[in-house]
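The chain below stands alone, shown as structure tokens; this is the form predicted on its own.
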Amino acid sequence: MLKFGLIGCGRIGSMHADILHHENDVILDSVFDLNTNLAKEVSKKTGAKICNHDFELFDKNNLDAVLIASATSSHADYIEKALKNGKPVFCEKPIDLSLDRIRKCYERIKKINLPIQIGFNRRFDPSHAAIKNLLKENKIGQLNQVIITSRDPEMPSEDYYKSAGGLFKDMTIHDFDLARFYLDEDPVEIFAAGQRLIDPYMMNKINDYDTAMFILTCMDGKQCFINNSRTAVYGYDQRVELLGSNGMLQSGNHNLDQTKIYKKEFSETSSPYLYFFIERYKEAFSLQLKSFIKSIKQNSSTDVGFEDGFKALAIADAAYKSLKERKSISINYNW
């Protein structure tokens, strides 16, 4: 049985705790959160022991891995502590909001041969993964364009916006990773356009954006178009389209059920989309942890590693620079 420790018991941490609690051959042994009430809630549901200090979790000799779901500002520190204490680590995205901090983290851990996985869960979504496999099987010939639509059902709070890193580094970073996943190479250039259309007052106050579009270009000319919105009144909108020389592949939205209604007044009315990311990507969250557990057992590299986390943030940084300079920007992936 693999014994896990969990740092961070908020919404995403609590979800991870539930997955680990129901996973075969895994025990959620210990948890820590600065908010002791959150830690107590997870402990009550899973039977995990509560650590009074974060260092207690790293010092535990019986733990086989650490899952980091704490505030973004603590991720790099905890990654270093986990690996230096001989524990494989799964860390929620992003690794940090600063590329320089990620570079320093890499220098400190690069010689440690232990699995590390970053939480880009969308790669593991069955429908997203299925079109990737079909692409690899040459079902649509040469890939020319990737179109990613990602729209939240509602605006997050101002406090969340301030701590999470803004639209590009919090929300779109998933899409930047997904773009690399489908393009199967690193885009070399990006053009970004951002607007404050949904809540201009809050966006001006915190100097960020709630609506954005991006065009990424690869060395061989392949393109990726990403469109984001913080509010879609009809629900959580998650779609991917791959256009090739011989056809097209699509991964579409998920509804509460597959019922459709056809009447004289309207046609093909269906149930609402699954409300938000935990519901929509429930299976993907589970599959990514299964992948990480497999890497631990085999002491092998993970499907989404530290370099993937670095490169997604490099694209986000270039996107902000493009927006500021109002032109296409070359993406710098140098360590």
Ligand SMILES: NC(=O)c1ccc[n+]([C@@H]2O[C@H](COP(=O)([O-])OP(=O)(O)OC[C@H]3O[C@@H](n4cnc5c(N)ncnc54)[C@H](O)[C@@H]3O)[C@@H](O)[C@H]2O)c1
Contents of the next structure:
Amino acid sequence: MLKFGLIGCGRIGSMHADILHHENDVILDSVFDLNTNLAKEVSKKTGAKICNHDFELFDKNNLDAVLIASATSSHADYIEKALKNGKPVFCEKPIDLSLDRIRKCYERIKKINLPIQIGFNRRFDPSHAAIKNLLKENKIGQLNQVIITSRDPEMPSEDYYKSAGGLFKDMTIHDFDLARFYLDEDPVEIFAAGQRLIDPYMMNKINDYDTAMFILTCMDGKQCFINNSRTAVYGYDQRVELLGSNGMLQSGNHNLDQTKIYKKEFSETSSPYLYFFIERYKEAFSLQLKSFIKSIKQNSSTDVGFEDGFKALAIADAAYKSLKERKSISINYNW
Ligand SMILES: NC(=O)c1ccc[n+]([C@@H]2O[C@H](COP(=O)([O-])OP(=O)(O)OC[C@H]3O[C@@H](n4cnc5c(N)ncnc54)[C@H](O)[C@@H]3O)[C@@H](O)[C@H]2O)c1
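For comparison with the form predicted on its own, please write out the form predicted in complex with the ligand.
What follows is the entire complex, opening with the chain shown before.
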């Protein structure tokens, strides 16, 4: 039985708690959140013990792993604490908002040989993964273009915006990781365009963007186009298209059910899309933890490691630079 400790019992932390609670051979042993009420809620559902301080959780000798789902600003500190206490760690994205902080974290943990996984869950989505496998099987020949559409159903709260670190590092970071996943190499250049079209008042207030497009280019010329919107009235829009010399692959949206209605006045009308990331990527969230559990049991490297977390943020940093300078920017992956 693997015993997990969980730090952060908010939106995504309580979802991870639920997955761990239902996972075979796993016990959610302990939880900590600065907001004790949220820790209590998770404890009530799972039977996990509540820790009064973060160090109480890290000091526990009986824990086999720690899952970090607290606010982004706490991730790097907690990764260091978990690994220094001999515990494999799963940490939500992003590792930090600053590349320098991630570099410092790496210096402190690089000699510790324990599994560390970053929460880029989309790689584990069955339909996104299926097109990656078909690509690897050479079903569409040489890959030339990747097109990623990622639009949220609704804007987050002002408080969330403040702690999340901006569109590129909070939301697009998933797409930057997905781009690397499909391209199978690190893009060398990026052009970014950001706009304040949905809620200009709020975006001006927090100095962020709600609408964006990106073009990433690889050394051999392969392209990736990403488009993001903080709102899409028709629901959570998550599509990937891979164009090859020999065909095209698509991973499409998921509806609530598979029914379709055809009438005189319209055709092919389906049920709405699954509401948001917790519903749409339910299987992906579960599969990514299964993959982490496997790495713990085998003490092997993880499917999405620290370096992937660093590189996605390096792309986001270059994207901000591109936006500011209004030109394509070389992406610097130097550790
Ligand atoms: N993989 C994904 O799709 C995905 C989706 C949403 C959020 N996230 C990431 O997960 C993290 C949490 O996001 P959320 O939406 O659950 O936010 P949230 O605000 O709902 O939850 C964060 C929780 O962390 C707690 N917290 C903050 N600082 C803490 C600290 N130092 N120690 C312990 N607890 C602390 C807060 O009290 C809160 O309960 C963020 O880093 C976010 O980027 C990932």
